[in-house]
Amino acid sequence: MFGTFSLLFVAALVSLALHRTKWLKPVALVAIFGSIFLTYSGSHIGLAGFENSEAIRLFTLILEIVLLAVILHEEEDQTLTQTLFIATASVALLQSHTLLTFIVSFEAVSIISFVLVSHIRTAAQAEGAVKMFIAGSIATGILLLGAVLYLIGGGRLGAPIAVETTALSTTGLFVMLLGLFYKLTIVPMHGWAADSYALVRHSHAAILTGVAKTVVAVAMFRFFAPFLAEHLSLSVPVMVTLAVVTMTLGNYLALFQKRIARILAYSSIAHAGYILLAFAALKSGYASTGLLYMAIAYIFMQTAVFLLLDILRKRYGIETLEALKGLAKKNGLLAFFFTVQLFSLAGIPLLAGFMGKAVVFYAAVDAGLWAAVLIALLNSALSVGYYAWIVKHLYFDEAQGPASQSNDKLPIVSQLILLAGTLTFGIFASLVFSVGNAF
């Protein structure tokens, strides 16, 4: 059967041929269309080293529908490109089941971030890309550090990590996990992140932020939540504590933001804390089940803003708060569209952001994390400052600039799957809830 990655990989090696004709978008859309539905009909990768279930799946037809939300809204032919090779990587990262193919699927998803990004116009382009790639290296470094502590401590490279580990063998798990962090922006190797994500475009912002971080962070929890749950004396007090570190710090951090890029890239990596506390609250039945929701919710909302401050800033130059003023007047439709992602980020009932995280903030409670949740609780409701700050300038203050009411047609489509999906995931819970604890 021509499964999803098959049908992906060669659409985005065909992607390469058309570059610059009128057929690169066509073929990307039609490709999307195909992995969505052979998704849906249980397709799988069906290579030795790679396993699905039904929450993978759910998953991976949720990316393939926010990636057809990117490949309608963009109109590059590098990034449409690079889309379809991280769509591809993505899968294989997600249905990775041995060392050896979680390494290799990783590493492909990181190469093709980099490439992602070296498409370079202007010096702040350039500084966020250095800034990736130094903390990429670094990351890949350290992932490998720890793979071999973990192979010369007994374990296999052909086969799932180990549950019962020898000393030498778990440190290199948790060196592993260290590397890991570095891609989900982890307090303390979150440094990098808020100046990447706020200095490339904002485009490509979307697909790193959005898309790839999301995805390890599926595959991180799937791949190594057996041997976490084993280890729950050293594991839980690792996560609880960089978890509220993080979520501490970038919610912190995000009021003091002038530019709009610089708040979302320091909201991303307080969303990564809220993410951790699945990681932590694994003695609970929901961990699993929380970790899914947080990322289907993370994955609509934080692309969804990006893809717009891409629009914001090709139409009316908009990058900061002061700039943003009153674009609700000269632009209503995609302020609201602003306003529900926003609001879905601060936790606002009725949207997959508030559902994703009371299922991760019910498995801490449920795994005895009350200080973690309270501190968490306390963190939400700080975010809905600088999250209303924004609708502030939206709604309540001068316009700035000329009025417009014209709206292209692909990016209105690509932001109404968007707001489809956070409103979807936010009313239907037993969507995730019906395939949760089947990692």
Given for the second form:
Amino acid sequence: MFGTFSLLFVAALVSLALHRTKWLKPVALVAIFGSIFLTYSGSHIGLAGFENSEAIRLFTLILEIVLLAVILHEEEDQTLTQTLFIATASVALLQSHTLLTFIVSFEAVSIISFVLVSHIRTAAQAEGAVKMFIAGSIATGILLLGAVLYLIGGGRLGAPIAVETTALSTTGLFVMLLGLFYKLTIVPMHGWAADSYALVRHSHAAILTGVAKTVVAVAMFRFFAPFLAEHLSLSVPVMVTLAVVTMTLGNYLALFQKRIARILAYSSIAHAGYILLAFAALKSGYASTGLLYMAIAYIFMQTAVFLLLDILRKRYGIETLEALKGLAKKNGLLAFFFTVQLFSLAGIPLLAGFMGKAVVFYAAVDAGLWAAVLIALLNSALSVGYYAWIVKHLYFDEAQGPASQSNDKLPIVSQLILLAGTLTFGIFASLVFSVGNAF
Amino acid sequence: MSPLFFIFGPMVLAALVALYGKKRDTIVKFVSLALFVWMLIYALELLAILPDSGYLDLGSYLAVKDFGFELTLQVDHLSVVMLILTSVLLILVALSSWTMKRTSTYFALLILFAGPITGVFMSTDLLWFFIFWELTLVPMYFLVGIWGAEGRIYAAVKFFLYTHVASMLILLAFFLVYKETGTMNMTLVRESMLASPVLIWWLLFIGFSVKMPIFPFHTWLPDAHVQAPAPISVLLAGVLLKMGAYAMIRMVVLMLPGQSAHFAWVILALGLITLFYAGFMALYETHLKKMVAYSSISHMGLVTVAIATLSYSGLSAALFEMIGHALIISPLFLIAGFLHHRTGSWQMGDMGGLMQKAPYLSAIFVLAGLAALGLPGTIGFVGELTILIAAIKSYGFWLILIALGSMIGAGYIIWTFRRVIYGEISQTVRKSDFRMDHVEFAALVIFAVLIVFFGLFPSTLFDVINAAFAPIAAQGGL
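To test you: the structure above is the form predicted alone. What is the structure of the form predicted together with its partner chain?
In what comes next, the whole complex appears, and the chain from above leads the way.
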């Protein structure tokens, strides 16, 4: 049995030995191609406590394609290795089916994220990494506290979450959710995120906000949905309130940022709010499709924008909106990639971001939450304010001063993969709908 | 030819033009012109094979099971008329943009606009309709933001945000429709019982009002129209506003007839307010292009009043006036933009005596202006008269009030003539050079010819338009 998980794990271990050789990137690429092939042909972990499904298979496939883009983009040995480790842990987390495997895989993802950002060069990066580490530790603490309460209340470690629960175990599960909300950057557990995402290296932020967060959201949904669906009277008000507050605050704060990375970090928080709406809409049969669609759309566009930021910083030293002025004249292709992904985040149709939002929002309408959806839609419209504002700097303004430019090659293939994903899932919705309910 | 070619083809073509069109300006211009002419031919072909009543099915694509989401393309007379109008305007806009700067990018965006606008008029799936509806915003945002005048950035962002917020209401309404009927197909929705039609009606009405625009949701328009380059103002007034009116007819009046009848007084009242408010604003305005923009809003108020009659003759008159408005306002915008380009001023006070310097241009301006105030023999007269008759038939004689609106129109148009065209020649006009590119002038002449032609032979247009609402006449109302 040589599944996706084992392949990625072995490749990650081997890659440790290959630092500072020219073989690291080829090995990583072979491993990720292999894993794409294996996932496509239906590989699963096959151990007790792990279980695959059609929806998870599709999402794993997409995760691997996105990580392929990340690997193509990345030049640094450290990051390449951690990317492979993240891939391994994510595959495990997505398939985990019992409390034990869920917690262990979740912790694996968290710890690898810490290792990823611990590769520090500047004081600012250190600040971002430390904030993330502290928040992450608190999250772990709360998660474990919740798990313990749940176990004392009669839960079992080696089984999926019980649907019928006692008062204590219900409390335990909600406490666990609070811990997980740290990772999902739900307000008021979002404080660390804007700083960390904006301060750590952009390619690391791409993995954190784009990949890790989405994986946690999908795994969380898969793991907790049956329980939450059973306790609608309790879960719906909590989730709706958190979703509405998160998206509103995220979008509102994004409007005032000067640094592009901070705008996108707040936009990432706002998107967590949209994702959470799927958790509130469990009464509807569309909730799981909505979450899956949103996750797929989000992983493509969010990873793409942060990788683009990485290119912008490396090539032009661009960090602020001000410096972005007139980029379209300097590098039309880069501006084009950036614009499409930003419009996808804004929810402009024929791009994945629109369909993701549309399905989640419809699920919520279907569950009778139309007032919350109205707020979400207005939020989405508000968010156009800052996305279109970035695009305005790209296209409408004149460039200021001569551009300092380095001549390393643009990782075009990496961006093309992400662009293709954003377009494909914007047009061919049946790809997701065909598996959406098979969580 | 598959209809998909005219929807997605332009999007692909736009990308190709943007990538390979640099330094091939002439080719790019002719390619886009060829595309628009082809669109016109296709639309005329559709007209020829349309059944007398009901839809012509153009196929369904990209079906998504479990989510009534399918690119269903069906056309009837109403949509084909809109397609013809759109392609004619696109041809004329392409001609009047002949000397535009950064040609290849500009025309790429124009081509990009052609795809979704075709989709809007062809799609009968609510969600796909919405997708195309929203997608028209993207090229417009760039066209206003890059090629616009001094205040272009503010205008572009405001336009994008304002209309996008309105679209969100429309999307919510569509979701509610789907939840309650289980179908996204507009023709099926009409036959089903909606549980919360009042909420849906208001969401749709407000959403589409912004695009039309109807008072008090019109404030984005003066900014966008004034700052946009003149050919894009034509596109905004001639196509985008018509898209709003089309949606208002198709999705408010025809899809929710019961609620529309119940709230007809709202449509009527807001239509009248729009007509008079914008008319008075136009009277007050000294900024030439803003005057034209308000006059445009005022005419859309007239269209709204016609829609509010909810009758066969009223809707026909509305559609006729929509076409008339597109043909009349366009040359006014083009000339206003051209004058600003040459004199550097927007103020009517700076102009005067244009007739002595540029007689042909002035003649077209006067013709279009007279058409706007409803001079017999022009398309404007027929539109206003039929609306007046339809409105009086539906609501009684007091709606002779509409004629008063026409008088305000006469006021601001004739006063504009006095200030811009006639009178003593001003310093600014004396100094400026009004020689116009021949292709751009040809576009103006075509507008003038159409205004007179349909004024003299309105029946050529009414034959087609009446067929659009024939089912209403057949069943004696909605």
